[in-house]
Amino acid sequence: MEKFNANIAEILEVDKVEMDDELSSFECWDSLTILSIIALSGENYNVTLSAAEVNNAKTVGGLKELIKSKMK
């Protein structure tokens, strides 16, 4: 998980991201984004999310929590 935050930021298309980020605040935050952090998430931790659950993490380190909860 030691590149979660620069693969997330880029992903959002900022610099950089903190763990009370909102997700939906991003300006290119959409289906399409969320698309891609399901695809970094299943590539990098081989873990399968689903876009409800996406959306429900809220923050930055929510949706890092999500995936670690589920990493096995």
Contents of the next structure:
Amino acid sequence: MEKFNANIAEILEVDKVEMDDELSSFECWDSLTILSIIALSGENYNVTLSAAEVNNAKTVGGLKELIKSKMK
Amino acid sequence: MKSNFNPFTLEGKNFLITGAASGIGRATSIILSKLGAKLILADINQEGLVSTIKCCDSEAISLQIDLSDAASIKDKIFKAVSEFGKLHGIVHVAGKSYIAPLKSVTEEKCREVYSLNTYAAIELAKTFINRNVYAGERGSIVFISSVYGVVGSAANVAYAMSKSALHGITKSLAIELAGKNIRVNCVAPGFVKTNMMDSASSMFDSNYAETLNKLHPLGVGEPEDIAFSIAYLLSDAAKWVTGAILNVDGGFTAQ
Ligand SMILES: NC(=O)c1ccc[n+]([C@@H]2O[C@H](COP(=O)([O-])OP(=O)(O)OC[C@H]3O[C@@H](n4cnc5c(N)ncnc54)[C@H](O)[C@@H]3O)[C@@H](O)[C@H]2O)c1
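Starting from the form predicted alone above, please write out the structure of the form predicted together with the partner chain.
Next comes the full complex, and the chain you just saw is listed first.
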């Protein structure tokens, strides 16, 4: 998952992200951003996420853990 | 005395239905079989095809095929038809959605969606018109697009491309194949309760179901609602209908 931070930063439209950044605090946080995260996890990690799961992950680190936990 | 008048009958006709293992394709197979048609049911999911066949009233055989592998379509259908009998029509229901905002869209995914939703339709039509496949007299080809081939929605460029392209293909082929007495039409469904709708819904928040219902004045649809329109387009009752895009969407695009 080495490119995870860079990919998430690109989706969140910032230069870099920290693990404890709150997802909902990003200016571009909306339903389309959630869809981009779902697309990223599906394509790069073969993990299917729901919007509810992404919202419940709360932070960038939480999201990373969520994807890791669902990777086979 | 009750008359036998039924211009909608499919008795004595053979059709090939793609995507027959689930959702709209399965419902279509069941309805067509109840109307008397014999069917070749094509899908990548063999197990699903077996379950569909169990629900069919008339003769039906399965054809396991990956329709995104265009090179294999002709040979597989030729073989199935040589064992089953020539066809009076083809329905391309198999398809996949790809919900992704513009910044996440990749060429690879676009091609994947295009090859199943769009190019397979061309290859199926090409195979159907072959004299080893087409039973002659009258033929009917039906494609399934989507309201999102007609109107826009966010995070949908690849799917919209694949489905609106079917509208162009429908009209072009309607003209090209009229001389062979083959009609070509397309059904554009609104949201229908199937696995595809369930997986799309999970990508949105909890009030998505309510939002979807509001988009459809008659509420979201059942697979059978689409199946009935396909049955009509395959029947001789539609013998003067070609090049049509039939919106079957509970009023979605009427607004
Ligand atoms: N459900 C909806 O709300 C809705 C709305 C508009 C349009 N549509 C269209 O209706 C069609 C059927 O959708 P559905 O809702 O029944 O979906 P579904 O997912 O239940 O069925 C799709 C079928 O296609 C098959 N398939 C997938 N990839 C394949 C491949 N490479 N080769 C062969 N078969 C393959 C699947 O195995 C499945 O049986 C699709 O073209 C879809 O775009 C659906």
